[in-house]
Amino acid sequence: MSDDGGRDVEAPPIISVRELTVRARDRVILERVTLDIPDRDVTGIIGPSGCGKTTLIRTMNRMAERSGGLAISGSVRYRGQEIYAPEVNPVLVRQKIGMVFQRPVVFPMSIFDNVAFGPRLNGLDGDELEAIVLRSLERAGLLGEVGSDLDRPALELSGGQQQRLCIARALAVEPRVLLLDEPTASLDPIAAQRVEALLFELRREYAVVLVTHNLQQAARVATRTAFLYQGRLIEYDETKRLFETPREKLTENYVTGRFG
């Protein structure tokens, strides 16, 4: 996977999805979805349960194909390169496009070893590895809370700390895109607020794609929001416009609570 760390304000989207269709044996999960993900920003994805939100972001780093039984067609490009091309290594795709799941998945090892896991697989050790771990914890807003005891078992952390640890672990392999699948759904309001505050920091360096059932959360943190319904992209616009003056009646009904 090629990469380019340039900061051109007029840069093309970091991920481009075109006519993406995902089928299971007995149903269509996504149907001809087309949208662009901007760099260094937060893009929200909303919609009712079962509309295809999680499948959509899982196609953006080739996690969907790991589920088995899915037929994926269309195009997903990262910085102009087709990630489903036969010559592209999906492991390299997932290094550039990281993912954090709804429930924190921490490894039964120390805080340090959790964050160091990916860099070690890439052959890093010593001072360089330590620097990456500390930097990743700092970026995830966790270093001040755990930095004095990195040998502590990660499973002893609170739920909110574990989620930020998972974010730090994703950042440790230096991705350019971070996919978040309802990262605050299992957290208490204070922990959720901390994760939201973290997103405002991360958007300065990364493209963030946030799946959320919480419409208020999307309104608070996302610059652009996509509304999915029954596998189709109904509307994709600036968040303020989508919530206040949506073009589609279906969108209006959903964001105003008249959906059903």
Second form
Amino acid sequence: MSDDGGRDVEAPPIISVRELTVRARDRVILERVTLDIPDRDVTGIIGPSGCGKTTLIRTMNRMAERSGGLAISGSVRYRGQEIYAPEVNPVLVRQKIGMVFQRPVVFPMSIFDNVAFGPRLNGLDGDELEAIVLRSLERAGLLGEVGSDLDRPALELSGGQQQRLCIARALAVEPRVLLLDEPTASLDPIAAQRVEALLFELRREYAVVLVTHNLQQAARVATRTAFLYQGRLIEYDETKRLFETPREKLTENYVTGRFG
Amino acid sequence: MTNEGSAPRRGLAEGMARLATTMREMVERSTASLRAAVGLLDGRDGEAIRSIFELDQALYATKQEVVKTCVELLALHAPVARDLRTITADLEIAHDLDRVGRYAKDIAEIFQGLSPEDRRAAERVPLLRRMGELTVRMVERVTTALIHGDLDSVRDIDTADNEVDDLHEQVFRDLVGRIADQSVSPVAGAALILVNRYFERLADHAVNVGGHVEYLLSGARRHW
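What would you give as the form predicted in complex with its partner chain, now that the form predicted on its own is on the page?
Next comes the full complex, and the chain you just saw is listed first.
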């Protein structure tokens, strides 16, 4: 597995996963997964249903342990710091490593309050809060669309806008990493395209990890892509290499649609 | 693991199978055409020339079919990995095989324009015949590799090409000498110099095909 991928090999990864194994009561979900997530870029994670890709990103910000019943071993480091160390507060981890889910989870409140939710919990208010809400909406490519009417109920937004609102809400707590779990699966092609375009923009400032079933989406958006199969990392390489000349037969069979 | 995939993927598999069949037709037609062109050096003509012209037309139509199938596969199925490499390599190979047919046709046209006596001049230049045979062998070797997925037989195709290049030089000097000493007519000499040049170019196309087959099978590009 080549690791340079044409990138600046000196740039340290923002997340380093080492020998990560996740077990449920009766089965192994992830087995000794090791990979580095580069900063300021989009990393794709692909694989058939049940391969462990969602669990993998949920271990990257300690969301997985909330499911309960999982035994997690190995190491996940964020900027060199072990996030599973006993003294680490998982809430702070999730602040730095945000997550967006398949279906937009919009709170039944105004657009403004949705985005302000996290910063308010952190004690922000007044002009500072307003500035961060506007900045987050702008970064999520939504400000131009919702205009000045931020008091509108967020549930009135379209599905695609709701998803970008969720991205804005994740950005509002100023994370460094965004984990996205099938963020366009519930969207129509145009709305999905907007989210993809947004991910392309966001990579200038954030590390983006994108779990997707849509191989072409990974091909379009991700610079590097990891292929997981039955809990194991089969191949992790530059996306163009993975889709043109995969090294592993399993990857070849999956990306060409011969199984999965 | 190698199930037949979903319905849309079956469309891709069917398209790929159709592409493989059309490529086999191109291989058969281009090699038949080239063999017939080399046969003209032995004095075969008439029927052979007609068949080369027909094969050239058929080859062009087959090449169009390859392009159409490839565009359709790219547009509808977003192929990746080996499928993608096969499609891009086949597009290039189809161009080279079409050129093989065109050079065979050029040789046929040259012979068609020669007097019966000038046609027989080729028999006095055995190295030219050897050039033709080597070229046929090179084209057969790379196209067999394409059809059977045999990487080993394309790897040292450059060596064969070097031999052709050396022969090209020798035949050229030989023919210039024969024109000078009037053992062949200037018309026959000039015609055979062209044929000699076409064989040299044909060998280059065989090398190209070899490179594309190598990329298709291994993912490695020769000149990138």
